[in-house]
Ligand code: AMP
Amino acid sequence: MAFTTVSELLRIGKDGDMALGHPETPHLTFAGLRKLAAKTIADLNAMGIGRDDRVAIVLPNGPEMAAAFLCVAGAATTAPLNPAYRQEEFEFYIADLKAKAVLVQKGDETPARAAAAKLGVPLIELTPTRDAGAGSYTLSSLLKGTAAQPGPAQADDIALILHTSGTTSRPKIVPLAQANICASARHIGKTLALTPGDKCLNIMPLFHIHGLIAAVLSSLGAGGGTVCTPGFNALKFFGWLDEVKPSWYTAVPTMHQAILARADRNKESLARASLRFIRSSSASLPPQVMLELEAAFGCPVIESYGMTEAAHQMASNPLPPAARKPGSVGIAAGPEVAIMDEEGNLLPKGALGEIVIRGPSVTKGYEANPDANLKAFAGGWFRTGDQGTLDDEGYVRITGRLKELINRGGEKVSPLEVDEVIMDHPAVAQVVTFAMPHDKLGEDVAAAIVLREGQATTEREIRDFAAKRLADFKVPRRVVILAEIPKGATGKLQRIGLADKLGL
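Okay, now the structure: that chain only, the form predicted in complex with the named molecule.
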């Protein structure tokens, strides 16, 4: 069915079927979820929040986060934020997205509370009511008002706002319409042949497009369910497999590797598991890992290519009997995919260039950022910033990134954001944050600094300094202190290739 809003999507599943689950809690049926969604629309409207009003969501990973995303999206615009952010990061994001309210869990002492208070943005508190089914909750707030646009959100309304990490500027706002995310959910459902009989085990964080769309929205859009864990935990994964008996899961390559590392110790659980397939996305999956995973689980591993601006899926390897090609991210799977040169010409198969996309899941453009949009769109195509080729059969191979974003096993880090924080250290005259190769993560964060004259500091001190203002995953693992930072041919500091030059 061609649903174009989250409210329509939630009507697909059968009343008594599981929509959301949790490993230790009774599940929530589609009938239950639909009731919760209707109640959420009414509650938010009574707080003065309606269509196109933005609600920042700061919730721990789990079924309530999934339910809140789905139900708040029924009424307003959701903006899920990483709960690991520090206060300063919350202040930036809550202000930047002009949130009308911040949704937090009752009793959760997140720094988002102080950030919201400082900005004068009201809180809405969510109290889980798991006895009523995984993901059930009640909302409370001091907010009262009349929504300017009450009732269910429409296809063109923005359902989801995420920030992408800026490379040369501050993080950009990616608005995704109800129709964009619904199209992506349909594309993923089709690629994976999802049905009401499928059950996803969600281990992905739900502030990232991958978890929100590939694990949650695509499952529910196919009438199937998702069991939401508190977040990835390699020690608990096999226990969850046994309890939940999922038909699939989706993850980033580092999670697959952590799972593989424990496969030997969990042979019985593996033998009992009957996954239809495993999905991998958001960072490149080494072909060795793909083959090992397939051997361990006895099912196909489907590598897909996703991006926030495309509401996630752009290309995917197909299910058997069609061929999946290790090292390739598969064929166009939703948007059209092509290769473009710098001048904006589309290139023939085999040629190397920038991967470009267009289609119903792609954002209309960054918010309030004409410069970025000018660079990002060419002749109706969106430039992904990834470099690659298409083979004769239309399989996409990613060969590199034109953008400087650090991809830490799927977690994206903007080097500029780290630079800005480290520059505030009194001993630092110059800093360049860059990607350093890492055997499991693919890339990790490193920084090179030049000290001010007469100043001294240590690697440790800089890392501790950065950790006060940056979430752990953004803190450089290595900080090298140099007399001078190597420059590229044009005299510009070059992040790309710096690790090589420094022998890291």
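Provide the structure of the form predicted alone, given the form predicted in complex with the named molecule shown above.
No partner chains or extra molecules come along with it, only the chain itself.
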């Protein structure tokens, strides 16, 4: 069924079917979720909050966060923020968003409270009522007023605002309309052939586009359910797998690798699991990890390619019997995908250039940032900032983020290519290749690795191993062996700035 707003999406599931779940509480049905959404619209309107008013959401991961996102998006604009931020970060984001209110959980002593008070932004408190079903809540606030635009949000209204991760500069604001996020949910549902019989185990953070759209919205848009955990925990994952009996889960590669590291100790859980597929997105999945996951779980691993500006999914490997190509992020799966040169010309199949997209899930532009929009859009296409190729069958292969490519004395090195080679070393569990400063070459190649349990190797061995398969200028000059590689808030490995963090 076509739906262009979150309110329309919530009408799809059958009344008595599970919409939201939690490993330890009774689930919330679609009928219960619809009732909660109607009550939330009425409550927010009575607080003077309506369509296109912005509500910053600072809630712990779990079904209430999922329900609040869905229900607030039905009435206003949601702006989910990472609950781990410090007060100064909350102050920046709440001010930058021009939030009309900040939604927090009653009793949760988050620094967002002090940030909101300092900025004079009112609080709305959410009290969980899990006995009424996972995700159920009541709202309370001192706010009173009349909404300028009451009632359910419309297709062109902004449903979700997220900041891009500002690794090198001020983060940009990405506004996504109801129609954008619903298009992405439909695309994911179609790619994965989701049905009302499917149940997703969500281990992704819900302040991130991956968890919000791929796990929650796409499931509900197909009439299926999502069980929301308190966040990723490799020690609890197999227990959840047994209890929830999901048909699929979606995660970033570092999470898949942490799950694989515990697979040998949880063979009985693996034998009982009945996953239809596993999805991976938000960073490149090493082909070696894809094959290990498929062997461990006995189901296909579907690697997808997403970014915030496209409301998540842009391309995806298809389900069997269609071909899944390890090392590729699949075929266009929603927006159109093409390859463009620096001058804005589209390139033929096989040519290397910047991956560009256009389609119904793509943002119309960054907010209040004409310079960024001038650089990001060319002839109606959005420039992703990723370098890659399209093969004859339309499969997209990413060679790296353009800003992450290592420029070693004029020679361009793709960190992903080096990663893929080093991952073949039997002692290596994880690798991230990155640029380190060099006084003569500008940049040189470095790699940080985590070893498999019980394995040992040396920097020299890894360099010799890489030298057999890589041109000399691509071989890392430094290899750092770590217990853990620093990750971002969503579990992604951070290449930019890693040399500084490691003191290289």
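Each form is matched to the other, and the largest set of C-alpha atoms that superpose within 1.5 Å is called the rigid core. Just so we're clear, the structure is a prediction, and the values are computed from it rather than from any experiment. Numbering follows the first chain given and starts at 1.
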{"property": "Identified hinge, Arg262, Ala155, Lys118, Leu402, relative rotation of rigid parts between these two forms", "result": "Leu402"}
{"property": "Relative rigid-part rotation, degrees, compared between these two forms", "result": "150"}
